[in-house]
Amino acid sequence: MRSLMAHKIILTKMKVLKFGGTSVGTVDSLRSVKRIVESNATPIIVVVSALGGLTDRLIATARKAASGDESYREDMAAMSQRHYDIINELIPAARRADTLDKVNDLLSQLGRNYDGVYLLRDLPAHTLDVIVSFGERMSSVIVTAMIDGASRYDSLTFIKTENWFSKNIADQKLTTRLIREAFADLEGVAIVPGFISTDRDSGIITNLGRGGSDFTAALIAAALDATLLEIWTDVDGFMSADPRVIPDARVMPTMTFIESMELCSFGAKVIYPPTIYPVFHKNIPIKILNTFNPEAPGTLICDHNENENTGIKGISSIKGITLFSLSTISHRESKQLRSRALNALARRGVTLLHATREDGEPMVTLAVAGSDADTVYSLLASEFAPELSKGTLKDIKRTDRLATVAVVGEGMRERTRLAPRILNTLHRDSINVASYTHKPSATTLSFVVKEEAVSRTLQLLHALMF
């Protein structure tokens, strides 16, 4: 009875804060994290990433060891010293020795893993998962010691994954139950390492992939019916475009869940797209905030608000795209062709970025990440082998080094004049559009252009929209 009562208290008061690698990357940024966390009423749950850049360093060092390069030991020493410097600078004297003991234990385990990789000259995927897990395990120990009254909760015990098409995906039903059990009696500040998890069947260490710390925070927020999920990063919020390309890009004060998911799916790197799904289904708002500018209002992501601005919210892009064009001899067959192609990709877990049946032509186009291109070509060649043999499918044309550009905003289907305006704008600047969505989704209109034209495309469209 006590745990259920405590859980009800959490549901009405608790929020989740997530701090990414840049937020926990330096002594100064960690001081800002401390101020932000300690300014909040409790209970709160704080999810942290590894120190900025550390995950990439852990992977690179593992590959050095696997190749027989003895300088992996120097990298290991440098990573260790980075953690020691932060501990000596930030952790109060009374807690410093205990923190050093815990981090040293983790560093010793990490070192043994590297030594094993070096001796065997082999780096299995499961070993690499273990190696990268140490980043979040160590940062969470440090952040816990840094914040008065904080307690560390081990996400390896309650974030569970299952294997699907050789990928580790969250078992959300089991994870939800375990989260509720773990935090039933939460008081004060809980610190949780993001990204890392364990397989539900074998218990081996896994992870939630790119952006996994965002996903950890969302799973916890959804399981506990949090009032708010705050994502603390190094930007003031969702921008109308990439400010590195568009210097006058503006922060969007509000955005719907769908708009934010679409922008992230098409290249906006504010949050990881799967992050949004668990809280979206619970209608838990997300606030994007800047650790380095905590006074900025940020962007609030929530369910549709009739009073909010329903204009275009952003333009984003993804480079490294491959476009496949499938030409049939009959308009009548193109609809079935598209359906079969989509199903073939879905069965292998391939993410489709763009798909359309071309107006006026018996043709289907599919855009995928270049890293998936060889797999997709093999899938399509196998799926349509009979049609290719009989000649009812003319060919499968592949074009590499393209980019998708997406214009996102609610009510896209009603903006019937937008696509012609965009096409005319790009045509006047001699930018060729390889494909575009003739029938846009409710929120997104996407185009495929050459990779080298993407910056100019973004500039033209941002000027047109904003």
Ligand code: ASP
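Being a predicted model, the structure only gives us computed values, none of them experimental. For the two forms, the rigid core is made up of the largest set of C-alpha atoms that agree within 1.5 Å on superposition. Numbering follows the first chain given and starts at 1. First, how it differs from the form predicted in complex with the named molecule.
Relative to the superposed core, residue 37 shifts its CA atom by less than 2 Å between the two forms.
Residue 411 is among the residues whose C-alpha shifts by 2 Å or more between the two forms once the rigid core is aligned.
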The other form holds:
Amino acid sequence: MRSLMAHKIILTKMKVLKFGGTSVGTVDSLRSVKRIVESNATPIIVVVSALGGLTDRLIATARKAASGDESYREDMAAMSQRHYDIINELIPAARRADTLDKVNDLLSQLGRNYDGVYLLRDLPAHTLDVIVSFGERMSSVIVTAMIDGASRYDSLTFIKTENWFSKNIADQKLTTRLIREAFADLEGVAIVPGFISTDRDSGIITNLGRGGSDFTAALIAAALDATLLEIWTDVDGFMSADPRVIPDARVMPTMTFIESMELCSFGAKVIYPPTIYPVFHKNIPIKILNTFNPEAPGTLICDHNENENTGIKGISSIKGITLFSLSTISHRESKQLRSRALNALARRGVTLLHATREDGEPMVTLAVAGSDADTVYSLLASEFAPELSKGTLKDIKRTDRLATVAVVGEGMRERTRLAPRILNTLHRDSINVASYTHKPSATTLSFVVKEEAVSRTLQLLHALMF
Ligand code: ADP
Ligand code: ASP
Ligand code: MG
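Condition change, the form predicted alone to the form predicted in complex with the named molecule:
Below, the chain from earlier opens the complete complex, with every other chain and molecule after it.
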């Protein structure tokens, strides 16, 4: 039976479209979503985020309720009204009452969750996960009603996570099987709430992490061997830098999977980093497109592009970084310590943003997100307790409030003189580079600067390279 279902999907080639929060934020943007979806051949799958800004609002309101602030009820009323206004404006009369019923049912469940948090003055992580899930559950009901003939598919039943060091991570094997079953009879337009999932063991509501609707879309695209994954957002494509920091950032017409993966894991917010792996694995191209300017060609991310110019594709940065430096007594020692440190972090599921063994002094440096810094400090202190007491490891130095900056492009492989030019440019402007790595074959050069120097660093490097 299962192989028959899979066979049917393979014959039905289709695209997956994902619309982010800004695209589903207002009546006007939703009208644009409707036009874009309806201009496509069917079958197609459309993944939607919560109304723009709603996830932040759901979280802020939960925190208010937990702190005993009664105004959570006013927030709740405002969020409800925002959904009612959109329904009244957009949903055809014949489907309006039914849509209002469905959204009202979700709003009353949400209200009960807030009341519970307020009464108990407690906001456990699993309750917050339930609360944020209502964003996508409501937006998907509205978008389904807005598009003629569309059907809603509930991702809570087929996107599954497992718990790993108190993080929820996708169980891709199970999810792939469940997606194939859920969409076996796909026809027309399927609307899917992004971001939300359930725990594979307990069934409780979880999610794929902030920005995770991109990942929902990628998991579906990969499971169904889609022809293309379109990420519809509020900019004309993947740009050479964050346009909010570098106003003259340029749209890149093409990028390789590796380039986009590197830029996103180093902070380019345009795609949620885990998104790229499943589609890369299946060689499904990604297009970044603008809901507010659908005619713009966007950015095509694929494995390899015939006309590829192998230049530098972008610069990105992440703030709030902590750097740990371990000063050892010899280079041989630092090599061993480095691999033990990496293993200790990996065992605890901590993401390492940057690691280097300095060529000059015998030292290992590790950059992690500030939110992981306390955990990492305890891990390193216990892993290296014997070395610290023997004195073969001098100390573990911790520096907070740093930023990593990454310069990415396949062209980096050939441009061996670029690293010294970058460092010189920063040096001339008195920007101190705390640590940097660049393997000769790599597409990425990354380094660490003080948080307050990050905008200036991006400006200087963007002017140097674009
Ligand atoms: P969505 O709500 O559609 O998921 P996001 O806010 O997650 O949108 O991502 C789009 C935003 O990413 C853009 O508005 C832009 O400000 C930001 N961004 C950061 N770096 C880049 C980049 N290199 N290229 C394009 N956009 C970027
Ligand atoms: N609504 C979720 C968030 O704001 C997921 C997403 O938009 O991708 O993080
Ligand atoms: Mg996003």
